[in-house]
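Here's a solo chain for you in structure tokens, the form predicted alone.
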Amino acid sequence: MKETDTISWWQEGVIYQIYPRSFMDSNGDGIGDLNGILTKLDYLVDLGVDAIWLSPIYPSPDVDFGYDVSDYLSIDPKFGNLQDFDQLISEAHSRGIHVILDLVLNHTSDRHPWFKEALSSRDNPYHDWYIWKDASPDHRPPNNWQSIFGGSAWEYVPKLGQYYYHMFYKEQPDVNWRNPQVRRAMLDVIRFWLERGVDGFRLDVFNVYFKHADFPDNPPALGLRGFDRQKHMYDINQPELLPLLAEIRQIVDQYPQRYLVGETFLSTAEHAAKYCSTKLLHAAFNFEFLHCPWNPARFLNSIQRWETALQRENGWPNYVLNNHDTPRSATRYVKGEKDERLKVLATLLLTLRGTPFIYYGEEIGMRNISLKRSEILDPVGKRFWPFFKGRDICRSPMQWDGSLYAGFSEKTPWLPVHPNHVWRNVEAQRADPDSLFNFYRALIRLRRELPALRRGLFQPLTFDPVSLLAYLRVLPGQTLLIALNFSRKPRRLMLGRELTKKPWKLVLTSHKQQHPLVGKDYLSLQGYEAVILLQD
């Protein structure tokens, strides 16, 4: 069939998070690098990603884990330096990967040199750079915001008789995008950076730059904790962020192929697609995806919501079942150690039209690790424990194979190892074509094959809601259907007369078995299995 130079990569390829303290560590300190990534660029070639999203690897206090950055013009020295970096990119680009940095523009590190001259005076060029409000007689916050990380938003300096206002920690104040110094130059980083040849940003919290400038008290909202008791009306989603997006895009598309992908805090479907356009991000996270619980129906209402509200904006769907902030889908789905429903899984993702996101380890279906309250290092995780025990239990070292610290270091890693990255590895999965690791391979090399894969229409199919999922992936001259079994007994799906007109070819299945349609018009599929089949 003919293809056409109209799709971009970001939208056929597949993306892959990583969390770089966790990836692996080349000089023996326990800490994941850029030389450490480097060393593996030829397993992601192997896995068969098109690109690498990174998590921060700015210079940070590590208050938020990179998250709030002191400089985001240079590498923190744990992660390399620039030389390092900009090899990372030469042999990235060599191998035909993508590299994709987060920003986080939003707020900065209360260590950063702008909030420490903001903080020395009212009267400091740089105070005007941040959020904020005079205290009132009675010491009050100047109105009722709260921190998504537990109390008020406000933080209070009895030097300067002010409060400043932090959507998250109170070492990350959030910075004033009303400030035209502050635009121009949270701008110039995007240009630093794109000038060094990134291929692309994750916008962090993108969606909480501006706040209402009256900054009325949010209205009451039902919740269990202060932040989700309020309908976050005047914190987030304001209209003067579509001007600045539009700005953001015309710097990127002033370099061929380049992609914006914004994280949407706190929104729906129809917020997120909002912001996506040829003029403003080429896309958002939509997460209700990933919060599905183990149902296909649930799963295909997500699909379709998103499809739906992209359509009004002619945007392009992206999925992630996994990220840094998540427990792992492993965790959430499975009980144990078996990987069946992660094949499931798998499929859904790398099978549906939009970009799919993997998380480091995902492949190899890695598990949450176990924390006592004494060895959690992230700080949502101590204060709200034992309700939430943080983020650290998705971010633990990855498995490269079975000996003392998983490959991953020769040194006592900053994040303890899963015990069972005796078995469950790279090495171990690599050698065992039934794995979850090969079979990952074998999806992300379908999906380079079959265009239909890759360009074809959405097309659900009728189902059983409470065991099967089931869709085609259509384009002119080439038809694939997928069809999931979420229960663990054999279903059988009825695919009627007018889908049976022509034989359908078995492309894949997650079980070991030939699997030929059965009957004339139904396919039967066994517990938690995955099938892909080609009509041409």
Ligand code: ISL
Second form
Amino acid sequence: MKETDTISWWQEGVIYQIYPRSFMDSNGDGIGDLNGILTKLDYLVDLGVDAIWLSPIYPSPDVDFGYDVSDYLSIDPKFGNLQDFDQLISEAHSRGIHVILDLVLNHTSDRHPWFKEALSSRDNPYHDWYIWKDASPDHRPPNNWQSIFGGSAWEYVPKLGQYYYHMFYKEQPDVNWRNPQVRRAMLDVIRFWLERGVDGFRLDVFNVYFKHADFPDNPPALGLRGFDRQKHMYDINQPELLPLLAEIRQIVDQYPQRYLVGETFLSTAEHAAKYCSTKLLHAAFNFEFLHCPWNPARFLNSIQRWETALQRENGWPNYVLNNHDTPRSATRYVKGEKDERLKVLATLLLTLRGTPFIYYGEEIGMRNISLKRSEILDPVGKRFWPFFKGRDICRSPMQWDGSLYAGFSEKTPWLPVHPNHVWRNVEAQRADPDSLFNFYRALIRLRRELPALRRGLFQPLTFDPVSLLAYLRVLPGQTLLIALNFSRKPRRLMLGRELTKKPWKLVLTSHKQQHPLVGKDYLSLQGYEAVILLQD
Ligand code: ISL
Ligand code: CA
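Having displayed the form predicted alone, please output the structure of the form predicted together with the ligand.
Up next: the whole complex, starting with the chain shown before.
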């Protein structure tokens, strides 16, 4: 079979998101760090991933745990220093692992020197680096815009008689991307890290960078709380964004094989697709899987929408089941501790056409932790408890082994380890051939071995929408059939004549016992079974 070389590492590869605070602590302060990640690179090689994306590692006062940056050009001492970073990059590269940094360029921390200057007076040169509006005589906020983290997006500074704008916490003032100096400074940040050898960036909430120049009120919408009770017409997705993305892309393209993936804030598949092209971003996240119920028709619908939306620009899909903002898929889809549904999901994630993202711990089925109100650290959790308990639940320490702190640290970790770490951990799962970990490993290895899994066309099969999801991945000379049984009961997938002309070979099943799979014109699946079959 002839393979083309036009496909990049980020299209073929599997990307693993690390939340650095929670991955591995090397110096016993209860917080994960770069040297901790370094000691786990071989683990990542063994799992088979091609790249790691690190959630922010820059100096931060941690109001939003790194997403409030107070210096873009260095490393927070709790994570290490620039030498540690350089070493991590070179050790990762020598193992064939790419490194992607998280860039938070929509807002800074309120402790960033730029903002401190901006606060000092109205005519300070940095004042215009942020978004200000004079207070009206009746002291009402300049417009109806809301912060997604609760309340008005405008914070009043009595000393200046002005409000500044923040989409997130008030400790995260949005920068003024219309100011040419801001633009230059931010583009320099990108160059700085490219020069240091990073392979790409995840752009935090990139579609919030520009707000409408006239600050009109957002029109009302149906919703439960303030932020959702308006249509976000003017505070996100403004047309000025496109030339900026093009400029960022040009910078990145000066370095070979770099990758830009944007976090599309409040976005549909169709909208995310508009930002993906050879002149804009390589990819933008589509988060629909994070909200899919346990229903094959819903997953298929989401896949087809994404494939269709991306067709116009020949864009490349990506799929995400977990990240640091969302309850873990293992908790969303499973009540107890069984992993059979998670194997179905893993098969889906790793056999679709597109880049799969794995969030640390997903490969061993880590569950959400539950916290008492007094243990919550995420400010949104404090604010909206008990309706929304915040995002700490999906950020607990990686479960390496069954020891007191799960092999993550010698000291009390910054967030509690899940009590199930005693038996749900990397060490135990590595030793068990039927574990979820070994299943992820096998799937990733298969992606490497079978080109149709990486680049084959996605072709859904007619199916029983309540319980089955089945599709082909097709390349000339190699056809794969993937069948996922979402039901706990055995099911048959009718194949029809076309598909039974040539024999199928079973390459992977999520179930221990292999059984007579292919009948005359059907495939029989056990409850919650996921299979991959090959026809060459
Ligand atoms: O976490 C959310 C709701 O509680 C999301 O709406 C989240 O705010 C949104 O997806 C944007 O997320 C990104 O930017 C935020 C940061 O807090 C998130 O961790 C980050 O992923 C502000 O930088
Ligand atoms: Ca540490």
